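Only one chain is given next, in structure tokens, and it is the form predicted on its own.
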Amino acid sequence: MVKTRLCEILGIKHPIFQAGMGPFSNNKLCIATANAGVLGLLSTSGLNSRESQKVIFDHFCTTGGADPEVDDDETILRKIFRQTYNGVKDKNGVFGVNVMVSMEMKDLANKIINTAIACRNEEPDLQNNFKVVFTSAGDPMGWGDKIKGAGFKWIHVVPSVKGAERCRKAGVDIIVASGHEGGFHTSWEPVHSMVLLPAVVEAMAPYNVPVVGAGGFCDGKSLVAALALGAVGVQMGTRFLATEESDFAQTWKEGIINAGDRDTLVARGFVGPARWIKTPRSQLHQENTLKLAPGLFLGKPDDPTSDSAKELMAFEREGMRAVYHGDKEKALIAGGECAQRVNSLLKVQDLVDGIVTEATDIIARMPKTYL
């Protein structure tokens, strides 16, 4: 058993987060991970796909027990929150919701957070399990009063020490330091976890702000490494995506499992750089990114309203639809560098048990092996 301050703060058994991955839903995965004793995080990015990506929007709704043809956004969220609560309450699982707070997502972010607050106020039993609002892809300033004022624990993810300082000033409860090796949306600067995580830990230590590592973590070995670097736990996305209970399409799961050594690349994503599993299709996307949006490789965002950006986004949307329909020729599959170390499709409980057992064994052996 591995316990840290994170377990006490959130009421979870193990110091592990399941990332709130999109664009497809992870409604069923969140229930499975919460019941396995880690923090489960619901994705909400699919809610923004009603007009642009009906396949993704429908998947987001139906896996959450909602009707994409009838329900409005608030009703969809309410049904998802209620379904998740019903799925975890018997095992006292803890879950939260991931909310992107970039400027272009501000209206939707407010809608999601307001609905989460209303649900907890109307049904107080939810407060025992629905404990976290996790914000990402934007500035944390200005969100604290609403989130913490409603009784949620507030977590925000950053790719830099500068971002962590911003979180501290905003009043974030827990900071996730996300290294460049992470999957899908990744930072503009290639600072990896081995450098980023201890730097953020050291910067936050005087203020007693707990830090969780993300990017490259997938097993007991990497969990122990994060703890040695000063983290109170880890967030895992790619590893949890490739599980039996994951809502993601089988084509996506197989892409993770089949990835080998050096089998990821960075090209344009929906909101900046993204890490993709290396395939002929993603290599073409990388080539197109170099031609149409070269600034991405220089830390310079393109104009999302330009013809070049629209062409790249259309290519990505086609890739997402292809994943859903099992078209491996056109599929674009996001994944972290740790995909090369993911070789099997496990049940979530078995995965978590294996990670914790491995970490416990390593920690127990350390005094005999290294001292």
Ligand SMILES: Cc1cc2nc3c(=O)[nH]c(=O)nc-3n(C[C@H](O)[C@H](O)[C@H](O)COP(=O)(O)O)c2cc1C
Contents of the next structure:
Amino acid sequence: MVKTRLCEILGIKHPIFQAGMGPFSNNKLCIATANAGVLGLLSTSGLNSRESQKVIFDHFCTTGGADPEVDDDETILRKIFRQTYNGVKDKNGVFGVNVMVSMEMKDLANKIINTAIACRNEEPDLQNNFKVVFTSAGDPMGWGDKIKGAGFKWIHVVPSVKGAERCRKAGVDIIVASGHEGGFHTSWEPVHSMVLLPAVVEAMAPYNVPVVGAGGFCDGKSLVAALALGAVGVQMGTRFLATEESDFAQTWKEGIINAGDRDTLVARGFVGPARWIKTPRSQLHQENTLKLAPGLFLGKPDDPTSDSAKELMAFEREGMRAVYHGDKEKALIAGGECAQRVNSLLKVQDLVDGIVTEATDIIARMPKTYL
Ligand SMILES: Cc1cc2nc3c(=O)[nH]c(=O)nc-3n(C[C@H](O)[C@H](O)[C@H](O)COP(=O)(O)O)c2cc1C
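Having looked at the form predicted on its own, could you now put up the form predicted together with the named molecule?
Entire complex below, previous chain first.
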């Protein structure tokens, strides 16, 4: 067993988060991970794709037990929260909801958080399992009173020490430091986990704010490394995406598992730079990004309303649709650098057991090996 302060704060067995991965569905995955003793996170930004990406929206709703044709946003959310609660309550699984709080998502973010609060108030039993609001992709300032006031634990993800300072001032309970290795959205000014994680840990140490590492973590070795760097746990996205219970399309899972040495690249995503599995299609997307939005490789944010950004986003949308239709030629597959270390499709429980066993063995062997 590997226990840290994170386990006590959230009531989870293992110091591991299954990352929220929007706008895609994590509805089934979240139940499986929560039941395996880690924090399961639901993604919610799929609600935004009702008009723009119907295939993603429909999948998001149906995996959550909702009807994409008739249910409004609140009803969809209520059904997903309830389905998750019903799926985890017998095993005391703990779950939360990932909410993107960027400016353009603010109205939706308020709707999601209000619905989460209402659900827990209407049925207080939910509070035993539905414990976390995990905000991302925006400024944490101003959200604390609502989230913490309702009794949720509040987690926010950042790519920098500056972002972590902002979290501390905003009153965030747990900070996730997300390195450039990570899958899909990455930051404009990249720093990898090996540097970012200890830097954030050191900056937060005087305030006793717990820090979790994200980006590149996929097994027991990398969990132990994060603990050595001062983290209280890790968040894994790419690794949990490629599991049997994951809601992601088979083409996507295979893309992660088949990725080899140096098999990811960065090109434009929905909200800036994004990491993709290297394929002829993503290489073309990268070349187009270099022509149309070179600032992406120079740390200079582009104008998302410009014609060139819109052209790149349209190409990306086509790539996302293709994944769901199993069109391997046009598919764009988001994934982290650690895809090269993810080589098998496992059941979530077996994966978590394997990670914990490996980490426990390494920690037990360390004094004999090094001292
Ligand atoms: C397909 C995919 C979608 C993601 N979508 C989101 C998202 O909507 N919100 C978010 O905060 N992070 C998102 N992430 C980042 C993850 O939450 C996590 O921080 C990251 O995957 C960790 O790095 P790893 O992929 O190396 O494990 C996404 C990651 C992937 C792979």
